[in-house]
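Form predicted on its own, single chain, as structure tokens, below.
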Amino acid sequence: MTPRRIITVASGKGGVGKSTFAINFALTLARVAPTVLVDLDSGTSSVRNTIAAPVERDLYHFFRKGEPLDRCMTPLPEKLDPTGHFRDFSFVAAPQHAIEEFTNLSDTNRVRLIRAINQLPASYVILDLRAGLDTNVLDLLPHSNSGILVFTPHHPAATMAAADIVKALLFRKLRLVFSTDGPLSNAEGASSQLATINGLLDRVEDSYDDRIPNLDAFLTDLFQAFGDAPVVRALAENIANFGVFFVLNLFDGVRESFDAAVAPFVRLLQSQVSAQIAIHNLGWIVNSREVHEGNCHRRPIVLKTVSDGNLRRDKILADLEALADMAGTPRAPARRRSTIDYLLSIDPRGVLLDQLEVLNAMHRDPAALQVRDNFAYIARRALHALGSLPPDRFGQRQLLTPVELCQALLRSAAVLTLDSDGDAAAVPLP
């Protein structure tokens, strides 16, 4: 068995209660199949503080006693979980104490953890990256989607940072599929266009220059010179079929959580990368000391039975009701656009409405009022999304090094070109 899916865990900063989240998310997943969390946070072990469970080997043998991956896999033992729910379960710690190999990983040593990771047995493959961003967090997130970003409404920064990671992973594709000798080089006049584009692209990545503001404004500039040209639909397919899929961890109201967390993340996305990326609330987490003291006793809450909750639905309802009123009324069911559409059919407002519609069907569901349960709901969204969309537009098949994401591209990149009657063709690479 190899993995169906393997989904990252990523935060743009500490403190939001990533790997908690990581943690409770796969245990769920594993009462559907079987499931491995990679504890990859390599400023803490926090997977093995938060698990009472005995580890026998970690990534320090994988590292260096070159034990197998799947030999460093730990088992939930019989007293979390004497009832054999959560058999399916098992995760890889990181190792005790810093090591070199782990902190800093060379490229010899990430290639050897992607290959290693994607044998893994099992369904699912959950990753818990350590927050912020740099090499070693980018290498392992997708190149399609976001996977699931974790932030929360106490900490601005936080929310900030998400919308940085989302900006970083659609310009790192943009850039591998724009390039001068990337998959789109073969079409007919690509070579001028492309070394524009990748200009403009410079310009529109530099947070200090102002003169292009995201990458709408850049697709209007290039439609407005080249036309519906080949590279100019592609351009705009990779952003439009660009994912972003969140949680709201912490959770405590709606109108708090909406106005402090996710209205910001998604108006940065809209100002500072694009209006038309598809954002995925997969639900929340109720702000609960039982998560807290579940994590001190070190058995995680979808370990632990079912107690009260105290978030009360019809506080909710109000909130819900009173943001709808603000926003206006929802738009109508969008309908699949042209290109001239994208570029010229931006609504900002309609993103947020989406996102109102997103709260009020997690209201409604009996899972948004227990904190345990919490979970469930984020899994069942979480298995829907990888039933129903492509297999790149959440999490990945497969872990890709940077030389196979460029092989990867070069042979399933789709160049438009233009058939003998000037109308777009799509003709895949060889």
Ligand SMILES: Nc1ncnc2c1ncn2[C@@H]1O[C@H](COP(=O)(O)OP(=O)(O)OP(=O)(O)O)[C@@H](O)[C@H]1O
The other form holds:
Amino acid sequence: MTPRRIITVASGKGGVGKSTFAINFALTLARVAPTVLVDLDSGTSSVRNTIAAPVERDLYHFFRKGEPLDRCMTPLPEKLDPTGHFRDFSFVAAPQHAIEEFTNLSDTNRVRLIRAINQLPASYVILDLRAGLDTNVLDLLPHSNSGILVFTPHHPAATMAAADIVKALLFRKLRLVFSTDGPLSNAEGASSQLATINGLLDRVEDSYDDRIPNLDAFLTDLFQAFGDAPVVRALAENIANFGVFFVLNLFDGVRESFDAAVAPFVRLLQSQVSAQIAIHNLGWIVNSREVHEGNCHRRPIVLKTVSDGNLRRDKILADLEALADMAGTPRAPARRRSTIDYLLSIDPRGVLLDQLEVLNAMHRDPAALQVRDNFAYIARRALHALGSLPPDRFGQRQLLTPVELCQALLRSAAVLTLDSDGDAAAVPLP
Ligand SMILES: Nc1ncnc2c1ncn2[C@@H]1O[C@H](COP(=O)(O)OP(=O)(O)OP(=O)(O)O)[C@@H](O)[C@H]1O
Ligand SMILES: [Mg+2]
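Write the structure block of the form predicted together with the named molecule for the protein whose form predicted on its own appears above.
So here's everything in the complex, that chain up top.
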């Protein structure tokens, strides 16, 4: 059985093709294992507008009528899936009209939604999030990676906004761990150290203050203050293990995409967040009339029947299935590194060259040449990431409430507390 993963699709700005990607990506994954797409974008209800399926129950019924979420799933009607190839696909539609419970999720409703999503009966759960960066988006994103970010070479602001999501996610995590009334605050003498750390974090996060430009500089300061203490090392590992995954929509050539989107994205992350985080390009989707027409006719491009090219399709599906089997054997986590190893291994040039290499490799891969195959290609790379990276490095097994997140972070950071000398000591877990 394929391990369950929840994969978010987010973008800092609207209109970049997030829903188009999420729908076609979920449909493609459904060829491999049961997949549910949840439309969490209250603004446009675009999933139900893009798939011509009669919706019996949606998130209105979940929030207002107390229906379990798995009773709000809509399968494809026969006219969209005459061959039954997509019978393992279903979606949870957003309410037809805006309702307060969904537009402004209360804490209680957010926790209820998180718990229900965690229990959906599927191997892959894809969340189409609304654009922007409010708590409703942040709390649903994974904590150890970015989920899938979508942006395009045509909207520089969307590229910047995608980088802001990564920044916000990492800082949310650090703020929780180092909060002055959080889990590290009980130890004697901790409060002044936590205050110092928070003061430093304020400076890193403030892009108008360039005294500590990013988390690597922050780490260097901490290293000077506390030495290679476990708490500093845990921080370094948290940053180095954070994975960023993105998809380029409206792709218009390697050179253009590199100059207009990939390079600015990588540079922003390096200068404002860290030169160490791993950035993975999962693939691109070309700008195509067929994609847009598929949306307008409410038959997403991946569902369009084609009379030719079956051979190619079979090959891609065989690849997909082979890769899905791999998803059960995650690689062992990387060995622990000292903070100084981390700081010494930063090479900003390497990251940009890697990105160019990936773009070129994709360009040469025949599976990426036609628009319908773009989604299979991305799904193939995503399944490969799920299979080869440690769990939670890409996507997440469970969504966590802020309290659960804090507990998980402490466990993963070898459970640390500050003692009065500024060193870290292990605390037993409850
Ligand atoms: N690869 C593509 N080729 C052509 N048109 C596209 C492509 N991707 C998206 N579009 C079109 O761009 C528009 C925006 O797409 P979509 O609704 O998926 O974006 P979104 O990011 O989900 O927007 P919103 O923020 O409003 O939810 C739609 O009209 C869609 O048909
Ligand atoms: Mg959308």
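Residue numbers count along the first chain shown, from 1. Note that the structure is a prediction, hence the values are computed from the model and not measured. The term rigid core refers to the most C-alpha atoms you can superpose between the two forms while keeping them within 1.5 Å.
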property	result
Rigid core superposed: residue 168 CA moves 2 Å or more between the two forms	no
Threshold 2 Å Cα movement between the two forms at residue 123, rigid core reference	no
Large Cα shift (2 Å or above) at residue 198 between the two forms, core-fitted	yes
